[in-house]
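One chain follows as C-alpha cells, the form predicted alone.
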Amino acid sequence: MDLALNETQLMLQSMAREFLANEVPKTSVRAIDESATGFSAELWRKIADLGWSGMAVPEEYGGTGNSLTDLGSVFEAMGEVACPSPLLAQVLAAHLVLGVATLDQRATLLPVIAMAERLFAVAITEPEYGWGAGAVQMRGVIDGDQVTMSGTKMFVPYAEVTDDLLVLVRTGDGATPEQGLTLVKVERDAAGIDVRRHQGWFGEPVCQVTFADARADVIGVPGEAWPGVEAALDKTVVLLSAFMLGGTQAALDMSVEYSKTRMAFGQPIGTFQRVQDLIIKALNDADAIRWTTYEALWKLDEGREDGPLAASMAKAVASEG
C-alpha cells in the first residue's frame, strides 16, 4: 500500500495551491467570514471554473469523474489558507444524488452541480443533534412524488446563498431507524421555507432552516435513502479531514517559523525544550492525520469493505489534531 500522491495528485494540489495563494490570501479569508453572508459569489465562480465542483460527478454527466483521493490532494491545499467555500457542500450534493436518486434525476441533477449552475445545501441535523439515522425525526408525508414536510434543520452549510436544498426526513417508521428515511430537493425561495443564519460561528456559515407545510421532490425511492446517505457521508468525512489536514499543517508550518524568529532570553524560543515539545506533539498530530486520512481515501476508492471504519478513525483523528 503507497499512500503518497501519484504524479496527476501532486500536479493537482500543486496547482490548487498556486490559484490559492493568489486569490485567497489571509485577509480576503477574513473578509469573506465577517460578510453578511459568509460567501463570496465571485471566488466560488473562479472556483468552478477550475472544475473543482465538478471532480465528484462521474464523466457521464457532465463532471471528470476523480478520485476521491484527487479530491483529498484539492481539499488539503483549500485548508492550508482556510479557504471559504461551498466546494464540501456541492461534493456532498453530488454523492447524495449518486447514492440515492434514480437514473433519470442523476441526469437532471448531476450535471447542474458539475457545472455550479445553482448551489446545493445539505440539510440533516436537527435540533436533537446527531449524524445518525436515529437523530433524523422531522416527518414529512409522501404525497405521490412529492413530500409535505414541517420542522427543522439545524447547522445547514451556505444555506443563506443556496438554491436548492437536499434534506433527510422520515416519512415512515420500520424495525430499525435507517428505515424510513427519504431524501427530498426543495428550492430554498419555496413557500413554507425560513433561513436564519446562527451567530457566534467561526468558518462556513451555518444555518437554522424551518419548514412549514414545505412541499418537495422525493428524490430516489421513499424510505430507502439511508444507506446511500450514509456512504456519502463516509466520502465527505474524510474530505473534510483532508481540509483539517492541511489546516493542521499550515499551523504547524507558522508554529516552526515563530519557533526560529521569537526572541526571549537573548536566543529563538525554539531552543527551549517545552517549546520544542509542544512543536514535536503538533508534528505527531499533522503526520496522524495526513496518514489515516490518505488510507481512509484509498480504502474507499478502492471499495474495500472497512473504508467506512477509515473515514471515522481519520474524522476522529482529525478533530483532535
Given for the second form:
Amino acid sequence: MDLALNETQLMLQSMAREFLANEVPKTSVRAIDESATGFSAELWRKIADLGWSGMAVPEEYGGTGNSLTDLGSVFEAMGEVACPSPLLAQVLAAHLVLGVATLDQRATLLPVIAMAERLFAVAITEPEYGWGAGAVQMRGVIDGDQVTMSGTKMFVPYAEVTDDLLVLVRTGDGATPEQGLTLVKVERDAAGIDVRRHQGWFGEPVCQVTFADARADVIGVPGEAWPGVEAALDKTVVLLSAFMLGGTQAALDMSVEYSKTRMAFGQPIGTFQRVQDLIIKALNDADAIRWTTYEALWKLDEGREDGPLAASMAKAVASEG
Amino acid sequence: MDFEYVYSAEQDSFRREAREFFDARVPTDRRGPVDPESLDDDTFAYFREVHREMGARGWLYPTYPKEYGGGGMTADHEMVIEEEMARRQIPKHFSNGLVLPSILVWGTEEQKKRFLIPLLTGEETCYQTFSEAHAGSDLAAISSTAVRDGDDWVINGHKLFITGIREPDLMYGPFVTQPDGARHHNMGYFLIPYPTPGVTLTRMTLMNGPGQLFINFDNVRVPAGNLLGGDDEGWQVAATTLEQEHGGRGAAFSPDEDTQELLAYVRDTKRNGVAIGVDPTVRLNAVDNYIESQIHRLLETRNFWMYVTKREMTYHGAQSALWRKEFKVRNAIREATIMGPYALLDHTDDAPVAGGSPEVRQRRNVAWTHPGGTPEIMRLIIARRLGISRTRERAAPTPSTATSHTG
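Show the form predicted in complex with its partner chain, please, because up to now only the form predicted alone has appeared in this conversation.
Next comes the full complex, this chain leading.
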C-alpha cells in the first residue's frame, strides 16, 4: 500500500504547476473564457509542446505511454488554475481510437493526436439526452468504409475550433442498445456539418453540431463500437474528476486563507463557527474527491474489474460533493 | 500509487492460524449477534471467555509489548486478527481500551506492569469515565474531584454516559485535583479499580439500549500509584486517549455489512410484483448509501497509511470520525426511506429484515454520534488544526509519534 504519487507523478505535477503559474494566470483564464471561441490556440500549442497531448498515447504510436495516474496528476494541477484547454477532448479521442480503431487506423491517427497536429472533438450526446448506449439514436448508413449520417449532437466540447470530429452513430439495431453503434471520423469543415456554440454558463465552449447527409470514415468495426467507447469514457471521466479535485482543493485553500485574513466584528471570519462549518464541508468534499479519484485511477491502471464502478463513483462525488 | 494492502507470506501463514482458531472456537451459530450492545448473559459470558483465550495468545492487543501482556506482534498481525473477527462477526473485546496508549505513553514502569498486563491479557476489562452531567463536550469543565489524603487520593463526584455492557474491573478518567488551578492544568488522570468502596454503577436506559452507565463516586480512595502522569497533567494524558478515539489510526479494512445488507435487500425485494430497484428513488438512496460508505473506507485507509508511514496527521483523525458519525445517520435515513416501516422491525418480530439489524441501526446510528465527541466537537478540532480557529493545536502524542513521557 502506498497512497502517495510516485516520483514521476510528483515531477509531472510540479512541472505542470510551474508551467501553469507562468502561462495561465487568472487574467488569462478569464480572457480565454470570454473570447469568441473560448479557445487559445497559443496556449494549446504550448500544452502540446509539453507533450501532454501524447501522454495517453503508447510510445509505439508516438506518445509517451503514461499511466492514467500520471495523467491524473497533470489534470489535478490544471484544475487548480481552471486551465482552459481541449486536452480532455484530445485524450478522450486517444482513448477512443485505442479502444475502437483498427491497427492501421491507430497507426495513422494516434501520432496525429499525440503531437496535436490536429485537434479532435468527440460528439456523443443527443437532444434526447442520457448516458447509456440507448441514448445514441442518430442514424448513419454504412456504405463501404464510410457512413452517411444525419441528426444532431449536443454539448460537444470545442467543436467550433476542432479539426476533426469523432461521432458515435447508430448504424444498426441489435438485441441490446449496445449493439449497432459505430464510431466515425469526419473533418469539421466537411459538407453537411453545421456547428453552433451553445450559449450559457459552461466551463468550456460546448456546441450543437448538426449533420445533414454528412459523410464520415468508419473507425473500427461497424456496429461494435460501444465497449471501446464505454471504456474510453470511464478513463476520461476520472481525469475530469482529477481536474475537479484540483479546482476544489484550490477553492478550499483560498477559503482557508481568506478566512484567516478577512476581518469582521474585529476578528478573522475563520474564528466564526458558521464559517468554519462551510470550510469543513469543503474539506470533506475535497478529500472525498481526492481519494475516490485516486483509487479509481489506480484501479483503471491496474485493469481491475471494478475500475468502471470506481470511475463512475469518483465522477459522481466530484460533481456533487 | 497502490491502494491494495499486500499481505506478506508471514501474514498469510498467520491468517491460516487465525482462521483455524476462530473457526474451531466460535461456531457459526454464535457469530453475528444482532445487537452487540445488548448481549444476553450467556452470549456475554461466552465471548468474554473467547476474549480471555485470545488474550492468552496475545491476540487481544497484538501490537502491545509482550512484557505487558500484549502480543509483541506487528500491526500486520493485528490486521489479520481484526479482519478474521470481522468476517465472522465476532464481537471485539468488551473494554474501552483507549486508556492503553495513555498508559504506554505516560505510565511508570510499575503502572505499565500493574495495569496493562490484566487488561492486555483479557483477564480484566476497563471503561472510560470522562463525561459528567455538566461536562461532556467541554471535558475541561469537569467538577468531580480527587483530593490528596496521605498516600491516597479521595475521589468524589459522578460520571455518566459511560459505555460498557456489564461491569468493568478498571475505570479511568480525569478528576479535578486543583479546583483553583488553570484550565487544562488542574486535573489528574486516575485509574480506579472496580469494585472499590464508594463506587456505585447504575445502568442508563437509552435509545441505543442498556449499554451505558451512570457512575457515582462517594469518598472513593485510590492509592497515589493510580495517578497516571502528574497531578496537573490529566488533560494532557486524556488528549493522548482522545487522539486515538478520534480515529487517528485509521484502518486498512473497513467492513461495510450495513451497506451490503441494504444492497441485498434492494436486489431481492419486490413490491407489487416488481423489484424495488426499478424505482429511481430507491436506487439513488441505495447508491448514496454505498458511496458514503466507500468514502468512509477511503478516509480510514488514508489514515491507516499516514499512521503506518508516520506522516504528520492534523485534521485527519477528527475528519474520519466526523464523517463516520454523520454518514451513518444519513444512511439510516436512506435505509428507512427504502424499507419503510420494515426498517423498524426488531429481532423479536416474526420476520424482521436481515435479522432485525436495520432496526438496531435506526436507533444506534443516532446515539453513536455522541460517544468520543459529538460532530460539533470534531468540527472544532478540524478548524483548530486547519489554523482558522482562535485556538491552534497540533495532534496529541500517540504511540506512533511519542515513546514515553516518563523516559
